[in-house]
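The chain below stands alone and is given in structure tokens; this is the form predicted alone.
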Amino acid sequence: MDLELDYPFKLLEYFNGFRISKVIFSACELGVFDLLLQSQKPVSAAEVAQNLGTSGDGMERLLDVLVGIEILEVEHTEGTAYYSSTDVANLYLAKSSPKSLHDMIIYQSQTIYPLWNTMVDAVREGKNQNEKTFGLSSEDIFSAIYRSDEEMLKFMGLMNSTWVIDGHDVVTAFDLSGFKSVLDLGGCSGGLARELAKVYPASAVTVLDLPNVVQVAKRHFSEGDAAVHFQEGDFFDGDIPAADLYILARIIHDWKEDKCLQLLKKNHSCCPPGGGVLLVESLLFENRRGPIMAQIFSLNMLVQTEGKEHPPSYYMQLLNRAGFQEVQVCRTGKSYDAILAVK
């Protein structure tokens, strides 16, 4: 007998998924995890509320749900509940942790969440919802993503968080030590470039991005790291400097096919024989029936950009059409996979 027919446990879990997300998002935005990390001992809900300027009742309910989903721990002493962080919360949710996903969570909460509220319209219309959500043109997707200095910084924080957890797997998917000059096109905050420079210190690694992005990256994300250089430019409309390897990480999935093909042809003409392109994307299975994360990312591309996620065969065919013959695919088992194409 199908237990779901008797009572829809799984369906109800899915229905409430957005509430769980918002509990974590809200705790991050309020600073709960940072407060608990800095505290040397478990803290009561009243103390947390007082420190963070919230109601005691509201904070207690929020903390109790975080205990329920095993992100926080609780102990009771003389009738009072005292809360503390788990190791996972300290590592990934506290802003001060080197592996913090705080910036990713803020972006999800303040930008992606409102966009997903228009999913019905996106599916009906087959186009992004930047206009309906933010009052911005749906044509120029990065003018929407970079609509203010604050939004640009949020997006760059998202990218930085992404490569903190996924970068190492991506840059070690293939042996890239033979490529002595590497250019990360649209490399944003330089998060992936830094991961690559750590693994391949003999390679010269440069990030090329729009002038305002490069300026913000140098100001907020460079960390005094001389291993990565930044260069201002536009890889669609401007010249691309010569390099042994071009990285396009989370770039191809943003755009329609003709624009992507044009860019890959440009890469092919600029790199020397034996040079290549490393694509970093979330790969669908060939039958498109998973992984679920890649399917969800593809829906996100619908509401926010003009692209989508694809299976490996799509990228291989696109790279072949651009002139690259030798193409290898590596699934990392994490959120992002790698495709290496050599000229």
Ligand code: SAM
Given for the second form:
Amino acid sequence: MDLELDYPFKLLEYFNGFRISKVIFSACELGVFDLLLQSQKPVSAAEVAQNLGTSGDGMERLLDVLVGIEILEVEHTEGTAYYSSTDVANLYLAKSSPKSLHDMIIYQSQTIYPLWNTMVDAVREGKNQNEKTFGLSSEDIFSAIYRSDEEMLKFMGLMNSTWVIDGHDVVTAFDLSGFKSVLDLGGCSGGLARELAKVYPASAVTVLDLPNVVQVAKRHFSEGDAAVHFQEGDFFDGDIPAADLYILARIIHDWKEDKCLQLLKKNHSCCPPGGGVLLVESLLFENRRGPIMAQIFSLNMLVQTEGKEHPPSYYMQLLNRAGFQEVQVCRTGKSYDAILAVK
Ligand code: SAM
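Show the form predicted together with the ligand, please, the one above being the form predicted alone.
Up next: the whole complex, starting with the chain shown before.
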């Protein structure tokens, strides 16, 4: 018998998924994980509340859910609960950790969460809701994403934090050591480019992005790091500099097919024989029945962009049409996969 018919456990868990997300997001925004990391000993809810300027009751309830979902731990001494972080919370949720996903959480909480309120209309109309929500053209997707300095910085923080956990797997999916000059087109904060430069120190790595993005990347993300160079430009408009390898990470999934083909043809004509392009995307299975995160990303693309996620065969055909014959696919088993096409 299907247990769900007797009582809809799974459905209820799904309905409440957004509440779990919001518990983690709120704790992050309030600075709970940073405080617990800094304090050398378990802390009571009253102390956390006092330090973070919140109500004692609200903080206690928040901490208790975090214990319930095993993100925090608790011990009781003389009737008082004392909370401490788990290793996972210290590593990924505290802002000061080198593997912090704090910026990813802030963007999910403050931008993606309200944006997903437009999902019904986005599905009904089959397009993003930038016009209705922000009064900005639904085709000029980066004007909407970068609608304020604050939004630009938050988006770049999101892009950057992905590569803290996925960057190494992506840049080692193939041996890229033979490519001596690498141009990361739309490389944003330079997060992936930095991971690449770490693994292939003999390669010259450059990020090309829109002028204001490059300025913010240099100011906020490059940390005086000389391993990656930045160049202002527009990959659709005009020529792009020659390089042995072009990286397009999370670029193809943003745009309609004609623009993607135009960009890939440009890459093909600008790279030397033996040069190539590395696509980095979250790959759907060929039958599109998963992975669930790629399916969810595809829905996110509907809400925010003009593109979608695809299975490997789609990218292979597109690359073939752009002139690349030799195409290899590597699923990393993490959120992002890699496709290498050689001229
Ligand atoms: N590749 C980065 C990554 O995966 O972290 C960023 C991906 S983000 C989805 C798309 C990037 O393309 C943004 O950094 C954006 O500024 C850049 N971009 C959009 N239109 C562009 C254009 N016409 N020329 C150059 N970069 C562009």
